[in-house]
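Only one chain is shown below, in structure tokens, and it's the form predicted on its own.
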Amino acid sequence: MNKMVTITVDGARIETPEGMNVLEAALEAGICIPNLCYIPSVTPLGACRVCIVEVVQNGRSKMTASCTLEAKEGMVIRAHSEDIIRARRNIVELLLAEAPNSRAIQDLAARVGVTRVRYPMRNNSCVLCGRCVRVCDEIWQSKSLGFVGRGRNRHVALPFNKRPEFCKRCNACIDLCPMTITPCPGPMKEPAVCGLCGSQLSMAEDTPDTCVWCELGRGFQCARWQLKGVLNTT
């Protein structure tokens, strides 16, 4: 039986299993850390940085994500401090910018309170959280995707662009992709967000750090999702 410590996150003491990531801990007692790249069950990434959080240790905070951060004893963790809610718009924002049609990253926005782009829209159809490749080496154990280039030319890719004959063809990649989402009516042409899931939040206007379980993120099966129906079925 794993050892429980007790954590700190925005004030609340959270028991959890010493080794679990933050960014579960936080979820499983309702603390809405938002997140695109984490899935539960699957190495952790920490590609994206929207769940990126303070730790605080001997009157010093660091910036870390919270899904590759693991729980210890005593941990004081800040999720929504000023400098972090700060930091969580400009990344979203930025992947905003990336892929200004994703209806995940619509979502995001929304959940964080992002309603303007100041950076060039580029419009690309990936923004490299790796949910596809990692679901595709540990849980179907069929390594048909993985990351091709560096910098500014890293993509997903197959073997030589070909599907090979060990694909088992299971679409997981294409469940778990936040890009294959239906969006919203309004296409993103111009540096805004188009406001029409605003009002999934008017519970969490006083609120904002907790999780009431909106419809932002379900699409793309967000952690939060994805947790209730681990614990749904056991």
The other form holds:
Amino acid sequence: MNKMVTITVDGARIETPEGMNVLEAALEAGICIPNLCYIPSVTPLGACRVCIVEVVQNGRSKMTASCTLEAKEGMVIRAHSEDIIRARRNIVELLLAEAPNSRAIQDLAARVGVTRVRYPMRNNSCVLCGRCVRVCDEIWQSKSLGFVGRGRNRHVALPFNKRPEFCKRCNACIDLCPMTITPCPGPMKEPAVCGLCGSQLSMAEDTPDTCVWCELGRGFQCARWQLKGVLNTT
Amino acid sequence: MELATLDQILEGKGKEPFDVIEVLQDIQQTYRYLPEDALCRVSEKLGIPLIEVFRLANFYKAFTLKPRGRHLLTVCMGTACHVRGALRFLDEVLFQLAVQPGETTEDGAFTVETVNCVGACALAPVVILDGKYYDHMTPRKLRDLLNSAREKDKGGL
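Right, the form predicted on its own is done; let's see the coordinates for the form predicted together with the partner chain.
Full assembly next; the chain just shown is listed first.
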């Protein structure tokens, strides 16, 4: 058994096994840290940086991704400070600019309160979160796909762009991809966020460290948009 | 593809996963590119996932998955070379060989590549033919260089 340690997340004291990552500990305790590339029971990669938190040490704080941060005794974490919220919004804004046509990323944007995108839209179909690569490697032990190329040419590929014999066709890579979830059918304007998920946003803002179970792909129920649909049809 | 040579390469090298770069280098030298079936064999023999071998082959500039020509002509496009007209010189190279950067001439003699800087700025503009540096290049010098390389090919055959 692992030793239990006590960490403080947003003022709440949490008991967690030593070495457990901070994101999982916080989620377990019902404190919501938005995340994208993290999959339970798969090695965290820290690719998307959405789960960024502040670690306070000796009166100084530094920002780091919570999924790759191991819990240590007496750790003080701030997951919803002003700085973190601002940084997280910026990260999600960049993700949204990279791949706006994903429900997962749109939900994430609504969750953290991104209402506009200041960056040029790329319309890519991949944000390099590595969910597919890691699940193929670790859960299915297949290693059929991986990252290929470097720098801006880095992308997920199959060897020689052919499905290898040892691929088990489990389709876990497709299941876990945030891009395969149909984008929100809401009144999308050019910058991918309609801003009508306001009610959801205020809910998340009023009680910032409450987990709203924004499970990837489950999607927020965009109350105002639904209401608007009803109003329009009647 | 003569797989006998591939077996020889694999025979002479270690069987550990970290020997993969060395093996790939030898294959690259023998075949002047990394054939697909060779990579599959390497992955089998060294016990590395094929995607890892493929990733390495894509990552390093020294490896190519397309066949290279008998001679590799690298044109430096660094700042000093640029100032000394590397762009125009590259045009000249591409014109003389009738290829695009990264491509191989139809007779399989030359492959042209560009590189950002070779650190020989005093010699600008520089080209490298098969690892040998040629300084202060002009279209005339280039023509002589290519011709001598072609002559050498003929002598060798």
